[in-house]
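A single chain, nothing else alongside it, follows as structure tokens in the form predicted alone.
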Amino acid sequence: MSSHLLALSVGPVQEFIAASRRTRDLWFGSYLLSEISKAVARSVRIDGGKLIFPSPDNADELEPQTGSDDDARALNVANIIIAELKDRDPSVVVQNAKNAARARWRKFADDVFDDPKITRAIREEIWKDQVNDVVEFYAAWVPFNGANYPLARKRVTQLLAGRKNCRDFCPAKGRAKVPKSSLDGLRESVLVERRDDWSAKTKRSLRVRDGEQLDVVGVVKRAAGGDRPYPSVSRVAADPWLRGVKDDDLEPFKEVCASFGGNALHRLDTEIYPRYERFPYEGTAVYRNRYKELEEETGVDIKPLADALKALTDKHKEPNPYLSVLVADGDRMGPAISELKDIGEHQAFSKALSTFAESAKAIVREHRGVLVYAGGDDVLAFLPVDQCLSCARKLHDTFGELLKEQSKETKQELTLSVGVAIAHFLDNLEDLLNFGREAEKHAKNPQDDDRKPDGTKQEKRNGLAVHLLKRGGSPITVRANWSDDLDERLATMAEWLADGKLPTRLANELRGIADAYERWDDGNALENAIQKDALRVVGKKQPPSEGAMGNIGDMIRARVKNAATLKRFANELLVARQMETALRQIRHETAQGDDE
């Protein structure tokens, strides 16, 4: 029998991660489709198959893991399986791995569905009908006899293509006047229209809101895994400043948290979050506006939240409501695969990348950070604005040693953009997740008023874009090469403000100068008279304490060229602006500028 180059693809992944509500639907989604795909690999291996992409060192990195995102061991597997065949017949090893895709499936959705607590709250009957149809399966292959295999990777790559094209489509089993669900629409809620009679472990487990519906991967997405809470977006927003809160004041809000036993905050496990110890309880908590949500969910009286609350903000002030989405991925790729001349090359390759995703867990645990994903070049996490860029960097240095012999194998640059979006933590989930994504497309491809120092334009990839994202305001962006430091000059600006060396309106004031410039033409006369009015304003201003204006105006008589460059110039004073604001809630300060 000859051998065959084979790839497979599981999803869907529009369903698994991008339809979510809650940062658990999002973590739980992707570790999902991972495991799903993990049970794909270990079956073509299991067949006798040599697996290419992922390339595991042994079978246990296969095995079934049990749902600890940060578990540096823990493989994560792309749904993407590449492997090479040798005397097996290929349609029964897709067979196989195609049963072992939904076997995997199942497991989760019949251990949630077996779950007493849960099964009160189903329609078993519109349960039944999706549940086996949810899982994606497409396969191709090719004949390989070890030689040309960029051509023979090219050709089975390109057959997958055309069959994910070609989708499955089964009849039907809609049903009238059963609502949609609320996450993506696509299938009816598999939920029992009356609620008033679900025990308060019912509600706690799926905690949805009035009138949410869930299809059945909503509802395994909420409830499969059992009640291990994941940390949320309002906790990862709320890290500055419980990192600024006093012992003494934070026990007795603590307490009053843990007297809800349960019930109402869920109390992360501080073995698998050790760096949320401090105040292991859901970023609900400290935002009163997220109070009636949180009755509505649960139904227990949280007055005695508010009131511990109230006397803890009087102290501290509000907690600052923003937090980063990262979103990294790798440059070149593509050609860089297209360059690997064997099965060998590949495998090296896949380890590579293995190896990164596994730092990668840790750099983002590192700076207190939330990890949704990490796979093969691709890193999707929430993080305080404080450490968002030097969580970045750290991710870029890391990718580039990681990768560099395959670089120089290669003849390919391989380095990571990445995109910050600060946002609103109140923000729909799928939208933060957009800003995030629009931050790193902006990283990889500059616009057109993109410009290094010396007004030349910045190269495409191998850059880092912050995106600011205020609530009533135009977005702020700013994107620069890694070369120019745009994390470091960042840094030091929120560090000036933060300690009073500058005014926090001085940027406003840029802004606009910059504005009153932008129809003059360029040239020599431009550059000096922007330069001297920018300068002239820095002049006039005197900063709280022992000032770094000298610095400003070595910086815009660096930097500053033009009307487009003294914008970028005090946008990133604005976007510093913002990170100013959690150091001082570090520093348990009111920040001067701060709006919310």
Given for the second form:
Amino acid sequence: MSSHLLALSVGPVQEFIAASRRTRDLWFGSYLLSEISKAVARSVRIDGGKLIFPSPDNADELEPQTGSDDDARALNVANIIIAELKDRDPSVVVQNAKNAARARWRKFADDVFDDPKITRAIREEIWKDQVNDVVEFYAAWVPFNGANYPLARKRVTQLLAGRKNCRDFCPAKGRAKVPKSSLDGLRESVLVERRDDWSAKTKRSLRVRDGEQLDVVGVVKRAAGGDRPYPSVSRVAADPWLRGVKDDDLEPFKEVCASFGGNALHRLDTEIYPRYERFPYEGTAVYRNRYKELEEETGVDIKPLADALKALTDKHKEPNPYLSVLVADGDRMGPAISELKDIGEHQAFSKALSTFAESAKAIVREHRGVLVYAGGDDVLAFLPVDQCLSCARKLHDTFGELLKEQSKETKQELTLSVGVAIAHFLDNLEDLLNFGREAEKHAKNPQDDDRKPDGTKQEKRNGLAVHLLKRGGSPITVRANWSDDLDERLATMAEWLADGKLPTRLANELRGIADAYERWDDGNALENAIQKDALRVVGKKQPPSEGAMGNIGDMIRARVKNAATLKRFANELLVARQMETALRQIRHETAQGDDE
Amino acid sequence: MTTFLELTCRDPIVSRDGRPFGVGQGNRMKSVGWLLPSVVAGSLRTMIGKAAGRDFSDATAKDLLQMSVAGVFPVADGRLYYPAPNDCVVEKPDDGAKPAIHQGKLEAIRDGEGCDLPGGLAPVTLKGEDFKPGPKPDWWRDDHYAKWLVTDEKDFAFDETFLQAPCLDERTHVSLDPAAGAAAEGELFTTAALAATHLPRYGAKPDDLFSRRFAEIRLTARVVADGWCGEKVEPLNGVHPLGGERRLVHWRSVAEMASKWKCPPAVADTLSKKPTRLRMVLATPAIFCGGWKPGWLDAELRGTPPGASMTLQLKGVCIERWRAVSGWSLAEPRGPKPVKRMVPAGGVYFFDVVAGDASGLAERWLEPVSDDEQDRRNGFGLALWGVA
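Having displayed the form predicted alone, please output the structure of the form predicted together with the partner chain.
Below is the entire complex, every chain and molecule, led by the chain shown above.
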């Protein structure tokens, strides 16, 4: 029997990852997909396949995960697997891999169904309709005798793409009079109609809102893998404020949180999340506008918590509700993979990527964030606003460093583009993800009016984009190549603002001037007029403390040539203002003019 | 009796996906990308029932369900538009050069190669280079479509006559607390609707004039109805809601629309030349009893489409992942309808002609190929035919 190159793909990505209401849905869906991919890779390996992507050092790395490290769970095996088969029938290996994928999914689903506190909430007949029709699997293979690997890889990728053009599926076993899943509406809900007799444990496991409906995928994402809580977006948003609250004030509030005994407020495992030890509870606890929903979901009287929070916020103001969503993606990965000459080079490439994913885990943790997934060249994480830029820079630099050899080998500059969206934690999770992805797309592709500080065009890829999405008002976006040090500029401006060296309303006034000059033709007269106008405003403003107005003046002279350049400059100041809010909360101060 | 309708939208149109929405169910409406056929059929049947002063008894409902409703499609500058076919992929070069347009082809599997496609189908592939597909226009004018169906991708180019999906009109609503006169805590909900009066032009620059960025559109539907239903449809001219939330549309019958629903001469001419390999493109989503596989194909993937006379052998498929359709039934069992899975519009099926003559397919242009009779009457699976 001859040798083959085999390519496999697993899904459904959309249902597992994008259809989410709670952070746990998102995180567990991503983990689920990775575990199924791992089961496929493991099966191929057991059948004698030599794994190329992923390329684990030893078989243990493909064993089903049983540990308790949620960050490790966020380390993902991508849903594409490439392997070399020697003297094996590819169709048999593929069938075994398909069975392994389905068995892994069924293990998660069966564990949930067999849990008595969940079983009572499930309509068994609908569950059975759906449970065997979830995993998607596609495979293609080509002969490969060891020579001309790039050609064989290209051919098998082409065939797999052709295979995936036929998304074959079974007809639905739909049922009348049953509401559909609230997450994506694709299947009927498996939850029983009457919920008033659910136990506290059932409620705690499923955390469904009144009227919320979940199909088999939704229930597995919500309830599989135990009850251990995952940090919510509200916990991440509240982090700067919580760091600013003095211990003496926080302790009594924590005692009230603890008195609920986990019934209303999930307690984070501080061994897994030591960075949240200071306040190891859901962020919901510090946002009073979430209390109604908390009461709905848990059925617990929330009044003692409300009283304790009032005492705290009377002294420390309200926590700011914004957090950052970071989405990073490697640049020129496709062309680079096309340049890999043999299996060894591709395996080394896979290893470099998995080392990066490991590093990403540590970097996000250092920056007090929550990793949702890191696999291949992709990273998705939630971060406190004050930490997002330094985390983005560290990820970018680490990626470049770890893939330096591969850049040389493939003659492709392998860089990381990072998009950061700063948005309200109450925005729908699906929207938060989309905001992050939009920012990442922008990081890769500058728009026409994105320019370097000297007015020249920005290059594609190797970029950082920050999008600020305030509730009310259009998004404010800034983008630059990493070499332009946008991150440093924003951080410096935020520090100046927080130190009172710049007046907080300067950005809005500069935006106003930019709008007034919008339709003026470019030229020396315009440059002169707009600079003078902007400098007039700077000169008129009195910052609370001496310091940075001169620097701002210098920046205006160097950068502002017309309405577009002034607008970009003002946008940077506006983004910096959001970061200033976080800095002031850490310093236990309220930003001037901060109304949220 | 066949009647052609022109619909002019007054409001953004609500065509929701299956997620629960309403008090105590969900506070966020999600729109599908284009009106589902069943939404149009349901709204028209209600309009006709009301116009006839009927009581919506079982007998009335039975008559109304007999009406065949097809569409809607956009019409701009007097031309009909269809959804983009799946076998078109755009490669956008890095250097800003003109995008390359590729047409998917049935790929011959060489010795030793294989894939896990069902029934020995061949994969539909593009040229072998690695690239991330770029955006393609969502709606294609009938003459462009005809060209795509009878020729290959050579000399095919996109311009501003191609249109994009409708913009989404999202509105946030609050519930007022009557005692406080202010927004009630947590009572916030969002509706989403399709702005179906204009479609964005492909490649338009954001700072262009509105008229260069958007094409004004009407919608068109075809109705086959007999008896009292037919009598009410034929002279139709009135305002009635389309879709959810009672968003208003002007409906009127327009005889001159008939020619636009016919097979373009270039396609009819090509089909008359006894081609041996065909492409069937879904202009509306299809519902098949075999999921992705039409029920009119046997275990060997051989069969005859509804209303046609030749025998076809399925060779390859280029379809996106399934989507769900359900809805709300006012008839018993009243409540949410069961989910059905659809092959999305734009899906392409490749066939060999095994027996018979393909020329008859020109008469089957925009006729439904779904399996269930009622799904066909509801407009699911309208097919366009071409050669491969």
